[in-house]
Amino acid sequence: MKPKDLALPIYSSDNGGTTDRWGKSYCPYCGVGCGLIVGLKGNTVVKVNGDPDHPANFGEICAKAVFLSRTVATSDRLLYPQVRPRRDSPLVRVSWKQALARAATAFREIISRHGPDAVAFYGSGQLTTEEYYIFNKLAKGFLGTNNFDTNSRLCMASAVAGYRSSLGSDGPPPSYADIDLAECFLLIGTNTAECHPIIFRRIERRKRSDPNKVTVIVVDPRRTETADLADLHLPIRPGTDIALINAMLHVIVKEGLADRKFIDGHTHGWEALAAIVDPYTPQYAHEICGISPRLIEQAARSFAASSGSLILWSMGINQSTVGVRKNNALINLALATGQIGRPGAGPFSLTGQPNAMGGREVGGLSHLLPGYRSVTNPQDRAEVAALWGVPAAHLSPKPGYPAIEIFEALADGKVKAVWILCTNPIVSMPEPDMVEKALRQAELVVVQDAYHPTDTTQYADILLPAAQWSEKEGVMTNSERRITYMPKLVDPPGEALPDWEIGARFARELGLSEAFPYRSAAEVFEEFARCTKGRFNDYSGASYARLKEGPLQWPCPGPAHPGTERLYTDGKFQTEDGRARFIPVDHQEPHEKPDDDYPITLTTGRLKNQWHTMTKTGKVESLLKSGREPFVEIHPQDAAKIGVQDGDFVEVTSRRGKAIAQARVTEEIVRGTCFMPFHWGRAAGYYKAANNLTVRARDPVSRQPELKACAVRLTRIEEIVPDPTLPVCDASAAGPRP
């Protein structure tokens, strides 16, 4: 509920001229899921305001949303389908019929020669739910491959697996409303102020409303704007989260702070958990994490004693070779103290993308089917096959390739064709050398995007123009399970089409007209909602008509159901016996530990005013002002060892590659650690890409890569003084990089 006593600012942007009408929409950036009011003039977006009636943001928006109008009508919008007559030929314009017919012919031939697992689709958490559904249905139900995965694998896969293994199902239990009720916040693996700024403002207001009663604990190796709000800042070494959480649990057990009534009535595995945390004394955790035992004790007591403790986390937990275990540890903490299913409490993962949650619901990972079903479960496959009107045998029981494995399989020749939609993997993936090799090795690369060129579209054999935000209708689900409808407000430029329509047209080109007859996004949504009926994430009570009146939180099992604000309020979980599971986990070091050759741990992250690979935000001058170039934060003692001063340029080298960035020497990062933002790709400058350095090592369960920790070496770059006796090189004459 919107706080009545707080005047919330409403931010707006003007792209020139007055408006002639207004429409409601949804922000296409992070998983907060802010509602927007969009001012239009003719077929142009000219203003963007926050929607004061939307319960995710109550009128507030961040700078990225303010300038959304500048990202729509840009000079690099992809307007027409294009193909390469040969791999070494330039792209040429063709009709939609020609482009999709060529793609269909190639897919048929590859599947005929090599089987259905020789093709793959790689999507994005920025797709609408309807778009996710179309491509997921096509791949898994009709082409016979589970090779449909998305960049959400890089984002939230560890949270999905953590919720499922501990609570029996995916789905964050709390809501944003719990922020207004919590008395203790544990922010771990999240720089909320930069990555989810509207949520952070809400936490700030809650802290200000009762500063003596509300405690904020922030766990981060950097002192950020988020950490500045903290009563307790715990600057741990990267990758030591489990040791810290287990030490907090150790204190809770030893001091009798556990909620034994809740534990005995609603959980399994308490004795095993108590045994595994027994050695994790605060002193032992100090030796691993590098933080004061007193701070650990204080954090544990504050968390356990609070009437409502809310755990918020994001990529700093998930992007790890033990990301699922870290999620299990956080859920252990909530269960041990009974901090779940009640107001102001619970484990709450913050999704990175606007519809990463919707992708999970629709089965948008290579091991999932719609309605939180699994490809390995025979009953799940049979239910979905019946809904899709195909024999159950058409659905493969073998999980498909997860995100990184899709590109590894392309590089190894196991996958021959890939269809990439609404994402830029050469920038976002670890080890872009491997991704580039994969796209060169592929027999066919189809890229569906709103912009060209990007780092990835330059490798396309077939390039398809997609409509983007404001140019299509559909729904998205935010971090709190809230479904918001987005209407089409303007026509897309040129011949661009919504992603769902491109997928449906392609399916019909493959001869699947009967299964893909859709002529509107509403028809797609209705079918997907039927897939969820009776499931934990039941959408069946939602419809476009209801959602046009306002967003709804699932489960929403009937047309009169108001939606569900909070899960597990009855203490019953989605396990066979209704009890949650304590899952004991031990600390494990990151895949790469520092050594004499690579003595520093690199961690990466976002900047407030940029978004992912900068395909959109990099076009907005006002957003670039706060950071035009990548940088590397270094602790003064580490900088002194290599003779680096603030402002010097530094070469950052790992076992996989190098990057060059300007040094920011600061005590606001722990010694032995450096930080780089990940937004820049090689197209912006070959050595600007932080992912040149990161590692492909991944969690064995979630298959999410460890993007938050790798070993690097820092070297000061000496100033280069041109030799006046040598001719000046003409950079414009240089050929392409081989």
Ligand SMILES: Nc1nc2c(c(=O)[nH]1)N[C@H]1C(S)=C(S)[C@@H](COP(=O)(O)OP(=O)(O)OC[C@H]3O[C@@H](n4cnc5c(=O)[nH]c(N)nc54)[C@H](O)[C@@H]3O)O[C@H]1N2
The other form holds:
Amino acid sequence: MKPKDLALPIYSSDNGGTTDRWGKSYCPYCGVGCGLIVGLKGNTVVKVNGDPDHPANFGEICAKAVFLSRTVATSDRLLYPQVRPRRDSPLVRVSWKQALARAATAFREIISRHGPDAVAFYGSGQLTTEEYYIFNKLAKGFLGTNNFDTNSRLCMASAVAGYRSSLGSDGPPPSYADIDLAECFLLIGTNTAECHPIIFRRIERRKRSDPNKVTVIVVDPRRTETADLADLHLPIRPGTDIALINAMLHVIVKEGLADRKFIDGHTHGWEALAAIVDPYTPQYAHEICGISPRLIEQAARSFAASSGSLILWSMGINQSTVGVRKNNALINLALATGQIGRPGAGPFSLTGQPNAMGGREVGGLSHLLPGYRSVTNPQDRAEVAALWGVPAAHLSPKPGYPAIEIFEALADGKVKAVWILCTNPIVSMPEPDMVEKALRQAELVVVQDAYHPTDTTQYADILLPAAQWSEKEGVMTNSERRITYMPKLVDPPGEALPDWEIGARFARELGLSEAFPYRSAAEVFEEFARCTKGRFNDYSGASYARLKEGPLQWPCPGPAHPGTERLYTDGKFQTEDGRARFIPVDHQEPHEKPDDDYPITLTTGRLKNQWHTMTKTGKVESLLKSGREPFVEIHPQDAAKIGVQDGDFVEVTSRRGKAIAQARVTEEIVRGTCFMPFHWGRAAGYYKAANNLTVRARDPVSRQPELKACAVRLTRIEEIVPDPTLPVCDASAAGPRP
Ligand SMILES: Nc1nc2c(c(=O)[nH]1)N[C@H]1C(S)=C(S)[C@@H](COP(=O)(O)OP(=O)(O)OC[C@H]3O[C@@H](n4cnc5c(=O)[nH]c(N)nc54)[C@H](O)[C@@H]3O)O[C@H]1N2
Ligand SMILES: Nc1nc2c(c(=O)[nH]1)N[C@H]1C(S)=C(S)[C@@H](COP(=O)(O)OP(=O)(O)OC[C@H]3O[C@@H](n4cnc5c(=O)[nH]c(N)nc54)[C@H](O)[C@@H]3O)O[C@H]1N2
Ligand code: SF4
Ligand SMILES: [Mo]
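What I would like now is the form predicted together with the named molecule, since the data block earlier showed the form predicted on its own; can you produce it?
Expanding to the full complex; the earlier chain stays at the top.
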């Protein structure tokens, strides 16, 4: 359907003007990956509607996307490259040539003095696939360092490692179409209603279509909007999911509910799994996770008996010191019951950012290479080196620093220069003191963002203006492996450039013109698609020409191939012998256990109408209306102990710092746990930042931090006294300081 033929839109964000044309696009917020139809007038985005033809959303969108038009042409857009002549001097405007020449000189000099591992890039799941590809190729293929990591490390790294160890490869097996076919939903560690709203509406519709047959199980320490749909809400103590899942498996074994035919035909390791879950009686698990044995039994029976059971999960699983094991445990559950590779079933990790999936495909983590390859595998390195036209020895076999380690290495002086693109780590990383120290300590900080100031752009020695959503061309992959093409609809403001072009120009400035000749995103895409030929995530049948006709799900191995809805339908997995592996895992407590000094567990997360560090949604009045300030959810019994009533201000203290927020005293959170949203950074008000409190402890395999559990103390405060010793900053994306 042509956009102009659309009937009156259901969701519309009228910016006051009429439109003179419409263009298709892709939502730059969450990993649902909704298709958009954008109304334009001259060089301005004036309306955003859902694309009725896009299979991720069939025309629906959520409020964040509705108000996208208000986030594009804002007064704080970064318009020109700027540099600081010295650390202590203000930023001054320079040409692109000058800015990139300065960056190139500094990079060359640091690499010649300290070796290639003294430089690092820190990117984002909000980059297009082409943008990731350029920076990844530059670092890993030409600078000789694997220090290219992204915020996906805080987000999807545990899922990547979980899929890979259990199934032989990354890649979520099911599709959104499976939602319409499922009979049982296990939503665990996901607040789908607020964070993946369009998927949630589809689940709601499925539930309503057959309320007696379809069961929804929600596992979350909070009774979220998602939990409101649940037949069974299991209010789990944070960090104890493995005990619950193992107990479900225990019930499945004891009651003969396992799918022995599937297990015998397609898996390894069942005996070891059955042995490890043996002690996890529902009563034993109850003592660990707090869920009643009866509920655990009910959940296990519903899951095992349904014709299609879909497991959906997100950060409540991944952001943990046992994040990979939690992923393995969930996949064990799917394998034990044969709930994989068939309609309405499968272990479905919901991706956070719009193109975190593309990042995984491109190798956008410091241990990966394009096409689901690994830096530690000699054959993978040789293949990628051949594609890039460099000797295999140019590719380092040593994994680069993962996200937090990049900043730790900067703080320790091991890494000297960092290039941050499309992410705001001072707000989003645990322990911002360490991140700030890292950026102060660095010899060179390059930041590439769409806005200024942000918490992070203030630290830039070289600040580069990026074109953002609607202003550049590229592709992104959503949670269900669907690749969508986004055209450029308007010109970027000032001298802002697409991120891929900044990377390519920088590479040419370093003398790498032959390897980085790209004049368009299409050329970058073609090269990347070639890198995936014959791989599991085969893109080789996709092209800009084809994607302009509509999105495609990989694997798509040829120009006539229709794309693939569901993986593993033949029961063959990506391991050497084609069998999936049961990985026996045990419960382990979170890194920081509550004690007398810090008796409450803090968990953190998101709000429906805000996106991460608020550089976009924090500017939209309509979205701020539902919540302008951070708050802390506390159980009434915990509140009573410290004399706190609903609406009081509370100081939340951890071993690392403090935050101040208004108390929401509610039974909707499990006792002993409190919750804070993490959207507010220090520039919005020093003590609004939940990450002042969180911990850097990481999963030993995925290196993903435990952002969902740390120990805190709550105290009631009478009044907020401004602290004159705190640095004053002028970034006020989300309102005044307290
Ligand atoms: N509105 C909005 N939507 C977003 C985003 C946003 O910023 N705003 N960000 C996007 C991104 S990048 C991501 S990664 C996703 C994240 O999407 P979600 O993972 O759904 O969001 P969170 O709020 O981080 O955490 C989900 C839930 O985990 C629960 N939880 C905490 N600890 C545990 C635990 O130990 N076990 C279990 N079972 N549950 C636990 C929390 O109470 C919370 O309700 O959202 C995406 N969508
Ligand atoms: N406590 C706690 N902390 C968390 C989490 C949690 O649950 N709890 N979740 C973690 C997770 S899952 C994630 S994904 C991270 C997200 O954390 P961040 O990635 O830091 O958050 P964003 O606000 O999305 O940052 C994107 C930045 O890119 C800029 N930008 C927007 N568009 C463009 C563009 O096209 N080009 C460029 N160059 N810049 C652009 C924005 O202005 C913004 O500064 O937070 C993590 N931090
Ligand atoms: S559900 Fe996610 S992708 Fe869809 S419109 Fe909302 S934020 Fe965008
Ligand atoms: Mo994320």
